[in-house]
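There is one chain below, alone, in structure tokens, taken in the form predicted alone.
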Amino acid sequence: MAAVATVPESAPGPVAPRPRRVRFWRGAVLGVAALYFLVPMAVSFWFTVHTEGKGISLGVYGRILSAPGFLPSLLVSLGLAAATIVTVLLLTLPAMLAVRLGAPRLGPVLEVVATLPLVVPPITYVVGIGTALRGGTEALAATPFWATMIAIQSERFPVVLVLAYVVLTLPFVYRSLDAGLRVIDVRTLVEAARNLGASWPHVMLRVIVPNIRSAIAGASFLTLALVLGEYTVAALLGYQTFPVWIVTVSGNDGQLSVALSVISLLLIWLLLLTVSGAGRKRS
């Protein structure tokens, strides 16, 4: 009797993916998001260049320059922003590099002391920079720490404020830094560059730097938007930063500040792109 050959059924393939299904989810959550996103910011540009009775005009954007106290607490606040991105990045980048190479079992530690700053209501953190400020005053004032920190604050600068905006900016650069320290392997990476005789400063900014470029700029550019957006603490402790001159303004000239309000977001979409288009490029 012949053998008679079986032809093996072949396992179905993977389902094609639809396209076009894909494509028509993605494009509507893409334009949900585009109406949230510009439809406030269209009635609020139509609010600086509409004036009942005198029709349209571009007039509150011509005065944004001339406004007394724009220049000053702009560059406040962007002297804050910079001095506020180095120093949170000195002191966490080396904290995570720390802790994932010699000690590993206290991650989630510094994680947790890392986001500790997002379950502080921003009043109760302003009432006890107050209370140690008053403090420090009478138990640290003839010691050389307090006459350094007296010394170098000043009302075109304050210090205090690059203190605190540290604080409440590390649960957000701590996230990105990790994000990005993920995807490498830091501990190949370190020890390669140890064995070959590179110091630990070298490790640093040209190993360990480089192949995390986006995540340090994310950090950067969410720093940077929570200082030009932050108002509670430098209001309570009476500083004219950036939000506190335009809710100042709102008082007086309503559409001066919403088109000082628009042009900061603009602003900062602005650098969000690039942000993503820098990150986008490197990968």
The other form holds:
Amino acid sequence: MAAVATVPESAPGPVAPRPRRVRFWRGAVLGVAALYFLVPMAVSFWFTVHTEGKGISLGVYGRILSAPGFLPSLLVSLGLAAATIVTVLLLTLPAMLAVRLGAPRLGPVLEVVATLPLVVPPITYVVGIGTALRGGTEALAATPFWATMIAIQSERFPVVLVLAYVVLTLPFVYRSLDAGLRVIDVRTLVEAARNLGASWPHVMLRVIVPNIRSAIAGASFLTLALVLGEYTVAALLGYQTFPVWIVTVSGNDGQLSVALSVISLLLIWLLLLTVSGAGRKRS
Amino acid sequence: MTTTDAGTAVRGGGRARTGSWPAALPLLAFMALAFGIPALALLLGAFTVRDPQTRLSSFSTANVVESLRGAYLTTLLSSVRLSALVAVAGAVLGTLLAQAVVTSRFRALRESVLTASGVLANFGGVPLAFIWIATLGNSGVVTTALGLGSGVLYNFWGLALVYMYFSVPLMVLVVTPALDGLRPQWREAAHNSGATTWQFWRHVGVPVLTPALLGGVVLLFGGAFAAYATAAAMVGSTVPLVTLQIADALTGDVLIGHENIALALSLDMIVIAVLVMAVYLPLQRRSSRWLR
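Same protein, the form predicted in complex with its partner chain this time rather than the form predicted alone?
Following is the full complex, with the preceding chain placed first.
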């Protein structure tokens, strides 16, 4: 109401004296920004389709599919992403519900735990993992745990990467789920469902999850984007995930490397549009 | 009234049903394992020196001291300088862009800039390097078209230019809610009380925005400081950066007796990141007070 009342008053005032000056600097800022952000994108696309003397062709995008190692590395990365999403959700969601249902004192603890990975740059985390794996493999060589140490470092499905990715995505998943849970009244929903005789799995899957569907979707897509783009951890631990493959395969083929970069930009765009689409449907 | 009701309800509920905390155990156990063990290994390793002759390990601060001297110190300072430059310039330009969008009458402009910012803030790593190499690299399209010569991109300033590509959008995302939080009514109140535009910004706008701005600077600093893949794909090791140095020390040849220098350098990085976060978190809490 107050806002509506102020509109007619303020409208004639600022409209007359301000626009030209304001519009000029705004136009300048937007113009420079457009130049800086759009030129590399447009140029990169041009770079991939245009070859000196051969004209324009989309051939390089077809070459991606036939490049050696494309499918295996993509499948490894997708598998890692799926395992990471499932693990991080299964770990985080119950803990966050516990805080809301009966252990509010756990809240600050959880917040600190979920923020810690932000403080640690991925490369230092890799250094830590590498050291722990080397030390662990030496120390556990004579014990039954040795097989476990070998298994989590498997070439075909490196569980150790899933562990690392869960840690690295935890802050984002936590933020996303926290925002989702903040909007609904968890206590009332759970108590109502429990009083009506619903079992705990039923409460989780039929009451809580549908109510925070967009938050879960957002968290999942962020995780997917992060895992599909993550280079540092995988490269330094020596695994051939999709981003690592991109670097290997495109080392001596400039056009192919740029084509893959354009594709990855499009992929992030698509993922984030899906996230915001999921968010809009609920609200 | 509602707050006291909610308060008692939560406290009462906490006493009545303390049985839910075990649901948090898997997460805490997981973090102790997957985060705690590497962190501990890093810390112990950074303070351990192995004698090359006797192969005996001993506790020592030699690695850490070494990592803060000579060439190692140079890379550390170079990283800090690059991150600080990217953070400050990115914050200023991001805020200008956000303000241009927030004050615009076109909703579509605002929507598209914010969506694009969301995408570009997440666009980093190797692909970012390749896109800029295609643009300004030695045989890049713009380099050739403008006749810029080689080596424009492969230095400190080139790296800063590339890092801005994800830093400015990140700043737009951080500062837009704060700029939205500056109610038009405040400006009107200031103007009606006779304040000039400058006075409004000096006494109302900037103080309200400060926590968000500083928080954004810190976030940008952290992002640039931790970045590795872009720099590795773009400049190799022509620009001294601590992340590149750590990767070199991990994979390549290190002087005997200095195996743990990568761990010590990592520890230095974490200390800097912790200091930076210690500034950020309280600020974020303060800024959220104004932005409901």
